[in-house]
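As a starting point, one isolated chain is supplied in structure tokens, in the form predicted on its own.
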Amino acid sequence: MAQVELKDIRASYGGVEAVKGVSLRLEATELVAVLGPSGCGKTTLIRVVAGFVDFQGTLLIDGRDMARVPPHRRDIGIVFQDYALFPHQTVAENIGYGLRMRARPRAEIRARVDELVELLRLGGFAARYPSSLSGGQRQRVAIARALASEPKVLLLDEPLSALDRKLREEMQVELREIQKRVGITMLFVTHDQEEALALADKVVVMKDGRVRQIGAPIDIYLRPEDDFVAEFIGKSTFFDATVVEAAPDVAVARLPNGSTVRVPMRGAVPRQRITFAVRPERIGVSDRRTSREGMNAVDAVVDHVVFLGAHQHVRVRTAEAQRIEVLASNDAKWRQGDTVTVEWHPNDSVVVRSGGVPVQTSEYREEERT
């Protein structure tokens, strides 16, 4: 185990600089992950760690700087997406292949080789070849690799993007417990926000090479820092607004409809301009107005009404034509033209852009809500 320091590295690729200033910190036997769009500079800022790009800045393991040292001696274990293991090696060969390159002596190397099998649950496997093998057990095998030569660091790039949706949320599980068994710090790439919520203790979400918002997943999902981390995380509705009162911790807001809404928010002044965020499972319909007293309430028309087994995705249009999502209860019988109210509680708003001004989420959210 180690702990593993960023600090404002840059890389750049053929005069493109794919990863501009990040800094990051990696508690010892922590797991985090790093999650974005396509060519947000993930990839390049983990291939950094390893030793394989070169960059500015500072990396620093258990306090130790890396930036002369190779990548075979940075006592790091890789688990690459394609898992690049040989193909005319047997699964007990590819999990020693790092000891035998190391010499380490034979008995040694099966021993550590059956402790992995074990491990990883490839019992009966040790002595096949990689095609024989299934996505997982592949991945499996990838991964005691990886962990072969005891590395204080384990770094995954997007690891089970290549498995279908039901063992990759097995594997998921997994790599958790592996992780904890092994107490090992761990650093991951994906671009699947299900994953990187479920798995991380720690997540960074990046775009266009930079450090949007860094927190644990919980904070990541229910206080999203800004525009882009609401969009890309999980799924809201976004509601422009105006600010007519202000108090210390929540602003009066009017809608577009001349309705006014609640919004846990310090620092806000009158006639800011603002957008907050609402995620769709905390915003309920009723076909009347009966709004619960200290809601913020808006009327609408359902739009579109999708059964998705646990819940209903219902979208509903409002008369100036904003869209809201809302997953329903799957017995909930709306057809699309009803005339609905949609409501929620003030304190699930979040404030992701104030017209210029720091947005500052306000303690409101948690002392009010009820």
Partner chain sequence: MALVLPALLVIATFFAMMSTMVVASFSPADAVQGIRTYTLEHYRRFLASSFYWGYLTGSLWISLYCTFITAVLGYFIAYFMFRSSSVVRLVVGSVLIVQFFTAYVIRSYAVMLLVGKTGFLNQTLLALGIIDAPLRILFTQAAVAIGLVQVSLPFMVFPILASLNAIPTNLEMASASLGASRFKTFWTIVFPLTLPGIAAGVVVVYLFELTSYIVPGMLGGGYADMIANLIYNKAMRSFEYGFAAAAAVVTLVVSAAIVYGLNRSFARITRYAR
Given for the second form:
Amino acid sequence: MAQVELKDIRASYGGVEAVKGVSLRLEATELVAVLGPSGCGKTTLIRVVAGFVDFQGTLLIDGRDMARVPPHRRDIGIVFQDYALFPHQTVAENIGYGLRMRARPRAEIRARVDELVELLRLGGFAARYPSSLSGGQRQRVAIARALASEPKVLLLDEPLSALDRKLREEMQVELREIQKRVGITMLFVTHDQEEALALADKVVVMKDGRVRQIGAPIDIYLRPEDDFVAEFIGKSTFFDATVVEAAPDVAVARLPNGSTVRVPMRGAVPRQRITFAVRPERIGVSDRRTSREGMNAVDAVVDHVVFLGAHQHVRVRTAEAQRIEVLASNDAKWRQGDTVTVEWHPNDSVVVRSGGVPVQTSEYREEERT
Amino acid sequence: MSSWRSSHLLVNFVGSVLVGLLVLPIVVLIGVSFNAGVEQVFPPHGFSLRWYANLANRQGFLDAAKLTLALALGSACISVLVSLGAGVAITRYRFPGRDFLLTLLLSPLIVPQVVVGMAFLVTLSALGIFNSIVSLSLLHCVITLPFALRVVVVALQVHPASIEEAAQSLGASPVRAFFGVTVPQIAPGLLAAGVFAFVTSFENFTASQFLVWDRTTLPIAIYTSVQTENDPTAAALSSLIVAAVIVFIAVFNRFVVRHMLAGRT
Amino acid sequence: MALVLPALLVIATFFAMMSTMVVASFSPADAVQGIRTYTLEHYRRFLASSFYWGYLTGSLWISLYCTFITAVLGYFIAYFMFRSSSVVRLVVGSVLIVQFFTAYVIRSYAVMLLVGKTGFLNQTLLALGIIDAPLRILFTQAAVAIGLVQVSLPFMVFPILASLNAIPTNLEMASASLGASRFKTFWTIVFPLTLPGIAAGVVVVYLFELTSYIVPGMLGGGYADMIANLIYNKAMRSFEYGFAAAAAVVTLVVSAAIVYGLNRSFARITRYAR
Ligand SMILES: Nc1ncnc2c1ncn2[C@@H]1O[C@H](COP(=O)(O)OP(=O)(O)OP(=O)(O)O)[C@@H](O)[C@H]1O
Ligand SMILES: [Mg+2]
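Now show the form predicted together with its partner chain, given that the preceding structure was the form predicted on its own.
Complete assembly follows, chain above in first position.
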């Protein structure tokens, strides 16, 4: 239930900088997900907040500077990717550890442990050792242990990545519910974009120790601010085009194959080179031009089809060898070599680069979003 | 990684003092060997290499050194070969009593050296064998085998049979697959096994001393010399051996030091 | 199974010799060649006389307290290495490995030069004015104790270091994040998780110290003999093979029982892992 603020945080390991100036703000009771590829500094960021890595910059929790506060006085709970349960302690002992370290009365510890065992549905396991639990059960013990002493902030470092898909989805729902019930500020690190988008109030996308974009999940998904974010969040297709006509809110641009498309864009100038992205599920495939009013359309040949159960992933190629990724419904059967037309609505395309430079910096512009 | 985990001053201080105390005797030993006079004092009075030169006059030490090296080399080679055979049987084939066999082969490890020596003494003297070379060869093969076997078995377990099987499925005969694929992979393990066997043999004193009728080994010669003489000759010889150990470790660093620092003794 | 045959041959030789020794321990001292008779006289003599029996109990006692000291000092060294930079770790590790590979006889001799009447220790203490006359350390039980600890330390440090290395850093982080100070993290997490390493070291060191010959022989100078010295003296000085064999058998049984007992009770420490 605390507010956390990071201002220009830098941290390095023996001269190699892993976090290169991150600024970030977590409001009280907010669930913020940090998303980024492996090695981008997510774990390091968590360690900075928890106090395990020396850093430069300012770290404030509820307005208090944490620079000189040792880890055990920070009142922060952590859930590790590998759980980090104490193997020589039972489930109940693990959960009660934080309270014992704070020398709370025994009766209180017992009551709180019972409460958490209840909350995390661990009934019947309290006397077991971690080695005899399943992955999902261990995960819940780790969460219970971190919550027991009611920390101000909960940090989770890829807490679900070791679980199988089904369990992971269950735990996502559970985490969200716990967070609502307990009302705790959470910083959640993951490299799974679906997880981040599903859980978070706010998503922070990182790359190479820097923040690339901060925003609500829907904004991150639909309005990536640069090509890295667009590429990282889902398999977008990128089109290079040249503006031929500029209106206040929309531009008409020409693709390399000569066909023109409409792109939502402010302040475009004719002859400007732009790159825009379209998400695979926003693109439709058909065997002839549906000529629906206002749709952008491109002719292509089917290259590759993967059946995905409810959907199929179709990769098509234009005459100019531009690849386009499509997530299509299963209504039609496509084969390699079929001649098709792909279509998308202009509003489903996002300009991620114009005039050769990124459209925006990575700074989060709150005003524009709301 | 950060000031959080770095150690407490007290730990550093006590740790350094203890390590200092641990090396102190060896430092004293080496210092003593350079004394100019006959006193065994540290810091040395004067500096001379005369006690090293004196070693050349000590035929007893030279003979003992030759025998000790021969025993150590011979028993190390035999133990590694015998362990390789037994190790392959134990890790690559399934048969009843496999675990028991391993326990049996390693059981001499928990028998005190003085008991081993006593058993050899009683048996060999009952058989009328009073030839030190024969008896010591036998003894050293017996005592080095479990040390070598332990390392070889671990090396073979780390390299699963599936690689050999893959080679065989590609048309190699089992024997060729073993020598062509597995042996090169476990070569570091075999070398480590040889090193352990060599050192075990080289420094063996307690069991060997029961069998030194007509020949003696280096550790026993040093012990006798320390008991009966009062000059730094033994210190010079010991310092040479320490120097050899240091060189040896520097050379085999890759196989032995890492192995041991990782905690696999 | 031709592969195991050589190893079986070696182990068979070993067991044959052990049984010969056991048979000898039951053979009368004045046995006539060719006639087999059995007697308990050697065992009776060993167990009935507190003089002989004392060698065993004395050895059990000195190796007990020396193992304790070795464990405490060994833990300190291992922990120091664990917490240090990789350079320090390599240096200290190399020191330990040189110790490990240097023959006991040389290390005992080195300790002898250190604690002798004119040794470095006495000279330093005299020079500092801490003592007026040289301390008599050499040829006392104190010297034997110092030697036993010095010689067996590497056996203790390596298994403890291995168990420290096996503790994931995350556990320490978890403990700190839950409010434990550094000392509490050590005491409630790190130390309990190194008990298996300590146990492994204790078994090896106790067995080694209990039956050591060189250290009491060289540093005790006959004034602090242990059980191994008794066996050797009886066999090689007074040629009482039967008696020496009986003493050896008793030693073997006692040490096997100790190893078994220690392993059994230490197995309980790691029950949580199953
Ligand atoms: N203890 C360390 N010592 C040296 N370098 C480290 C250490 N820990 C991490 N690094 C480096 O710092 C960078 C960031 O690592 P970090 O663990 O924060 O990445 P991450 O985003 O958590 O990656 P992952 O998704 O793989 O967990 C990496 O380049 C990594 O190699
Ligand atoms: Mg990470």
